[in-house]
Each structure stands twice: as structure tokens, then as C-alpha cells.
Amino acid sequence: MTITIKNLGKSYGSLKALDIDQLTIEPGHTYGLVGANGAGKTTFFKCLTNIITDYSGEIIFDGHNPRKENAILTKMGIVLDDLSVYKDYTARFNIQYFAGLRGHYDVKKVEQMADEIGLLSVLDRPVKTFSYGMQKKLVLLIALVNSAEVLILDEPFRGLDQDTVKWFQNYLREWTGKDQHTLLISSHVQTDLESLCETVFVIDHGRIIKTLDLTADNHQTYRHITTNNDEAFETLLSSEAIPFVKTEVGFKIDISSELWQNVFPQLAENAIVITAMTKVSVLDQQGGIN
């Protein structure tokens, strides 16, 4: 399913929450969305999912306008950070109700997935007895049990233990690898995006200010470097005019630079030992996630 966005705008009083001229989400790809709190991520997702309908401009799903043909939304799985379920009812009821709204679902598949994420034994308990992490598992399960073409996930792993996060990441990697499925995910955890996304949109004050290709080869030569004598190392870098950025984890340096290749042999002469050298991700190079 191709999602085409044109002149998308949303304001809250005098505050312009969204201002996106044009954006196309292609089927079969994985997209991340990053930005500071209040940058517009959740508002964007709520417009995409028809939770907010009083926006200006157009959002078109394969030629269909969801404000006029909301049946198109049955092809989407949705997890928003503030999305709630019926807490006085059981987990099983919530699955039957919300998954049922989007059509048929496979009960055996639900129970198998629930078993793998530790929910099977509590499906008949009221959700109000669940911890926050268990409720998050339930919301994710509801989003995944239908045969969605598009998944929109807003901070989906917040409150989950690492084993459960790994399970969902593995599931999503397998899901996005077939049938032209499309994933849109926002997260403040950098590794979530790096493990799942091909492209990341950076949003600021409601505008897409940058598009990052996490698969690009030209981002692979930066390293975080720490040494046994950072003061001497910094002096050496400065004397050789090697560009660097000093960070909390050492020095960020482009090791493909000819200048770096020239200075590397001088480390031993100056009794400087590199104690750690780690790859810098594309997101780190762009300033990381706020």
C-alpha cells in the first residue's frame, strides 16, 4: 500500500503541529520517525490513522481517502503510545473486539503468539490487573494478529523487557520481509530503529527536516575512539588538523580520512593506546535521537 501525503497541516490554536509539504511511503519498506518530544510524531501518526481528521491537505492510501473511505484502515495495524484498551474486560475480550473490528483473525495464531510473549495464561484476566508492560504486550498483539499491510507503531517497546523486545523485533523483521508489508515506527531508542528501519525521517516543529538512509555505505567510516591518554590524543589530533568531535564516549573521527591514516602510526611514538573503537551509527552522525 502506497501512502501519499500532500500539504499536510495540523494546528492547535496558534501552534503549528504539522507542516509536511509532500511525503511518499512506499510499500515493502521500513521507515522510522525521530524527533524531540512535541516535534509532531504522534500527531502525524494520529492523522495517518484517522484519530485526527481535522487536518488540512491530503493523506491517500492507494488512491483512497481515509476520511471518506475509512474501511481502508482495516488494512493497518496501529500501536500509539497513549492507545488504551478496555481495562475492566479480559485480554481475550479486547483481542476479539479490536481485532474483530478489522475483520477475521486466526485464534490459534493469537494463542501461539500470546504464549510466546507470556500472555497466554492471563488472557482471561481483566486487563486492569496487568502491569504496564503486560498491557503494552496486549496492544502490540492486537496490532499484529490481523493480516495488516501497514503497521504504525509509536514507541512500541516502551515498558517491555529486553527478551520481549527481541521477540517483537524478530517478528517485525520477518513480517516486513514478505508481501510488500510496510512499517512506520517511532522510538527514542536508537537501536530499535537501527535494527528495523531502512529510512528514517527526522521531524522538527512538525516539518520533515531530514531523511536518513540507514543502508547507505557512505556512513560506515566514523568511529568512537577512546584511549589510555585522551589529553595527549586530543593534542595529537589538533596538531595534525584531524577533524574530530569530543563526546561522552571519546572522540568521533572519520577513519577513512587520509589525515587519520597518516597519524595512526604516530600513536605508538606518543605512547597512546586505543582502548576502544566502535562504529558510529548514521543516527549518531546526525546528532542522535532526542
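Residue numbers count along the first chain shown, from 1. Each form is matched to the other, and the largest set of C-alpha atoms that superpose within 1.5 Å is called the rigid core. Quick caveat, the model's predicted, so the values are computed rather than measured. Compared with the form predicted together with its partner chain:
- With the core held fixed between the two forms, Asn50 has its Cα displaced by under 2 Å.
- A displacement of 2 angstroms or greater separates the C-alpha positions of Asn270 between the two forms, with the rigid core held in common.
- Core-superposed comparison between the two forms: CA of Val249 displaced by 2 Å or more.
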Given for the second form:
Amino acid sequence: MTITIKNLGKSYGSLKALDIDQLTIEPGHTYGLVGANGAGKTTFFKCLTNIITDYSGEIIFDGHNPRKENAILTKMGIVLDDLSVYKDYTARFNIQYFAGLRGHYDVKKVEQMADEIGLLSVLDRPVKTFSYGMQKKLVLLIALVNSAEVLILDEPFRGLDQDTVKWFQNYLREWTGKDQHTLLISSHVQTDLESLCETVFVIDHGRIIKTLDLTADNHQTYRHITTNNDEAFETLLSSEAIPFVKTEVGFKIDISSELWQNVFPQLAENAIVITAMTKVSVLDQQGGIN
Amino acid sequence: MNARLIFKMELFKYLRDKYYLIATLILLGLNVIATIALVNYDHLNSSLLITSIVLAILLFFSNLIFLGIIYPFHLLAIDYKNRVLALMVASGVNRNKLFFAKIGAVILANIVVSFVLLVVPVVTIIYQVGNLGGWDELFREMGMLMVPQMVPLSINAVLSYVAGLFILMTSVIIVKGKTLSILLYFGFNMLVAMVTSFVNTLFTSDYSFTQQLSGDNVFSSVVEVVVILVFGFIALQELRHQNL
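Form predicted alone already given; the form predicted together with its partner chain follows:
All chains and molecules follow, beginning with the one already shown.
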């Protein structure tokens, strides 16, 4: 499903929350959205899903305007931080209800996924007894069981335990690799976006100020390194033709993981001890995230 | 996603509405007890009889408030109160279809709950009247209900009920399901009554107090239809453009 956005604008009083001239989301691709709090990420997602309707401009899904033909949204799954479900009802009811609205409820699939994220044993408990993380898992499950073509996820990992985050990341990697599925995700955790997205939009004050391509060709990994013997390390880098910049506290080097594995044995041979090493995010290198 | 599917899921939700189903059962139990007590009034001593009558009156108003305001308000506001409309709309639910499916489902649910609550007292009263030898009179009374003059009155009653629901739904949508909706509902009703009285005075040349009390059924029905259309339009416009 291709999503075309033209002159999208949304204001809260005098505050311009969104101002996007042109943006195209291609089917089968994965997109990240980064920006500071209040930059307009959630507003953007809410406009896409018709939760906010008083925006100016156009959002078109494969030729359909969701404000007029919102049945197109049945092909989407959404997780927003402030999405809520019926609290007095059970988790199972909520899943069945939202799946039922779309006309399809696959109990086996629901129970299997619930089991994988640790919700199976509490499916028949009222949601009001759930913690924040469990409610987030439930919203996640509702989004995932509907065989969506497009997933829109706003900070989906926040509040989830590590096992669920890992499961979800693996699920998304597998999901995005097939059937022209499209992923739109925002996260403040840069590594999440780097591992999942091909393209990252940087949003600031409602505008897309930068589009970063994270595909393999552009993907460089920088490391900040300090050693016990800077002179020997510099010689080693020069001999291996590894580009580096000497900083006040050590080195900033541009090196792939494979090359780093070649260099590593030579460190021991030259009695060089790495005293500190930090991997620098691709998004950080490009000044992507505030 | 069609309106039938939304309607079906609304009923699915109401049938699992545990607390309100329990409340309905409690009211049903109290109605049964009150009916039994009043039917056997000749076996009660005077103080128990007075207590039963007072309780029956209280119960009558409880039923009225529950069926007239509390239950329909709960059904109409449950999505706002749980803040689930955003997820519903993002799942592809059409706001127009949701509006009409919800009104339909609320009417059906209210009819079913009314039947459950009132079936025992009404059937008992009919049976009791029959036992007291009043069948002939009762049938005569019921026959009167069938005369053509009663048809517009019945239509008017149904329209009035539907108009009330539309006003309540409009109130709920405007204040997004807050309890304040009930006050707004009363406010709208007062406004409608004022406008209706004003229009009535304009069009009735030999206007009199007794005529107003007896009411012109056709005029009332037209008013109810206008109320349904006006409040339906306001509610739909508000819901269509509402940020959730």
C-alpha cells in the first residue's frame, strides 16, 4: 500500500504541529520517525489513522482518502502510547471485539501470540487489573493479530519487558520481509530504528527536516576508542589503511565489524589495550536525533 | 467494515457488560419481590404494607431512572469513558456507521432490558386483574388502545423515545462521554421544550392551557422528527470532525 502525503498541516491553536509538504511511503519498506518530544510524531500518526481529522492537505492510501473511505484503515495495525481498551472487560474480550470489527477472529493465532508475549495466562482477566506494560502488550496483540499490511507503531517498545521487546523485534524483522508489508515506527531508542528501518525521517516542529537512508551501502559504523598506547594504535590504523580522526581523548574510527575482527588480534600482538570503546549511532553521526 | 458488523459487535459488548447485567438482575429481583408483596397485600400488616408501597414507589422511580437515563447513557458513553474510540476509528470503523449502529444497538438493548425488568410486574398485574374478574374490563381497555386515535399517540411515544436518545447521544458526543453529558441532556430537553412551546403558540390560534396539555399528536410527532433530524445532524457533524 502506497501512502501519499501532500501539504499535510495541523495546528493546535497558534502552534503549528505538522507541516509536511510531500512524503511518499512506499509499500514493502520500513520507515522510522525520530524527533524530540512534541516534534509532531504522534500527531502525524494520528492523522494517518484518522484519529485526528481536522488536518489540512491530503493523505491518500492507494488512491483512497481515509477521511472519506476509512475502510482502508482495516489494512493497518496501530500502536500508540495513549491508545486504550475497555478496562472492565477481559483481555480476550478486547481482542475478540476489535478483531470482530474487522470481521475476522482467529482464536488459535491469538492464543499462540499471547503465549509468546506472556499474556496467555491473563487473557481472561479484566484489563483494569493489568499493569501499564501488560496493557501495552494487549494493544500490541490487537494490532498484530489482524494481518495488517501496514503497521504504525509509536514508541512500541516503551514499557515492555526485555523478552517481549526481543520477541517483537524479531517478529517485525520477519513481518517486514514479506508480502509488501510496510512499517512506520517511531522510537527514542536509536538502535531500534537502525536495526529495523531502511529510511528514517527526522521531524522537528512538525516538519520533516531530514531523510536518512540507512540501507547497507550507507551504513557506516563509527567507534570512539581510547587505548593505553595511542602511538602504537595510530601506527596500526595507518598500516591497515583505516580512516581515523584523533580526538582529545582518543580516536574516532570508521570501521566495519568484519574489519574490526581482523584488527583485533593485532592489538594483542602490539600490546595495545582498549580502555574504552563506544559505538556511535548512525543517526547520531548524521545529527539525526536531538 | 459494514454497519451490521459494528451493530453485532456492539451487542456482543453489551451482553458481556457484567456490572450492568448484575444491576439489571438486582432490579429484576427487587421488582419481583415488590410485585409479590403488593399482590399479597391482604396478608400484610399495615406497617409492612406502607413499607411495601413506599419501596414500590422508590422502585418505580429507580426503574424509570435506570431505563431512561443511566443505562442508555452508559451504553452511549462507554467508548468515550474507556477512550477506545481512537482505536476503533484507527481499526477502520466508519464514524457515520458507528453512530447509527450504536443508536440501533442501544434501542434494542434498552427494549430487552425493559422487557426483562417489567415483564414480571406487568404480567402479574394483568393476571391479578383477571383473577379479580376484571378480564372483560381489561380487554375493553386494551380494545380502546387499538382504536385509530391511539395509533398516532403510540407513534409519538416511539418518536419521543428515539428523539430522547438522539439528544442524549448528542450530549455524550459533545462532551466526550463525561458525566456532564446528563446535565447537557436536561439542558437540551429544556431548550427543545421552550422552542416547541414558542412554535406552538405561533401556530395555534385558539391556544389554551388544556389544549397544550392534551397535545396535538401530529404536531408533537413533527416536533420529534425535527428534533431527531437536528440533533442527529449536530451529533454526526461533531463525531465526524472530532479528534479522538
